[in-house]
Amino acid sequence: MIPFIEKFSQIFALIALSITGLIVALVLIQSNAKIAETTPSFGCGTVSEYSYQDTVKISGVTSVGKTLFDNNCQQCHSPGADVVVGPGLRGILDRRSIEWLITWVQNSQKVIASGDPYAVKLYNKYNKTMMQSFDLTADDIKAIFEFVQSYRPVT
């Protein structure tokens, strides 16, 4: 009967161990979700030639600006001077009025079509390459281009 016991009493330990363990890693996941909430994420392991300013203090804004440019322009621009398909967009806002830009965005054909020499000029430069029309909001259009404002080369 008491090699009954001891086993009974070896299961019970090992019972509790584990019960113990998971506690204990239920508690470790908790700590770092908490943590990994609060640290800024910038993607699958890419690396990026800029960055943001100041990583802490992003508006909602430039985070809906970062979504909808990563969604749908980076395959073609860059937020920099880098060329990619299309022209970089570091400094858009000193060459052309928002106004002008969310025209362009909605229906750059449209722009081109009247005449207007600047957008000329672009479609000549970038090998008459037609840059799609958006179906975005001017605050979405905004957002981006407050995205795009932010961005600063990594030093």
Ligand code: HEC
Second form
Amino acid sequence: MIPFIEKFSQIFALIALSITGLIVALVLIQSNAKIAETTPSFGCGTVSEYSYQDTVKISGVTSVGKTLFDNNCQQCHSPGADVVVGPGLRGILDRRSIEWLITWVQNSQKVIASGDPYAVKLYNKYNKTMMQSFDLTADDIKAIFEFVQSYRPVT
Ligand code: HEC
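Show the same protein again, this time as the form predicted in complex with ligand HEC rather than the form predicted on its own.
Full complex below, order starting with the chain above.
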């Protein structure tokens, strides 16, 4: 009988130990998650000339938009007001609808060729500089303009 009780208490101690370990692990995971939540997802090492007033608030979609913008548009456009090769895109959604912008980015030459007065005027103003077509989906383009809308210059 005694050896049985001994074994039983050994097993009990083992179970208690595992539960304690599990609790410690859970607490550690939780505190790590808290740190990750408060750490901005952007920082040094991406594109240094842009910064954000509040990096923590940038949504997943906007960070996708920023990457797409950096890879495809940045060489010709600022998300602010400055002219680079093409016009600064600040406030673009006040000038054009998102549907127009999707068509434009996918094939700006087609919009100009269709005789769209806004597009023709802009094309002439920028000395008939061609903006190439982009093989981007409507969602990609929406993400780009969401990033442009959320962009604030360094203050
Ligand atoms: C090679 C340079 C170049 C690249 C790359 C480029 N653009 Fe353009 N973009 C232009 C030029 C130049 C214009 C002015 C119209 C024209 O000449 O066709 C323009 C015009 C625009 C306009 C209209 C702006 C206004 O004020 O109405 C939007 C919107 C735009 N581009 C978005 C984009 C986006 C989004 C990307 C990336 C996916 C992009 N562009 C990539 C050169 C470029």
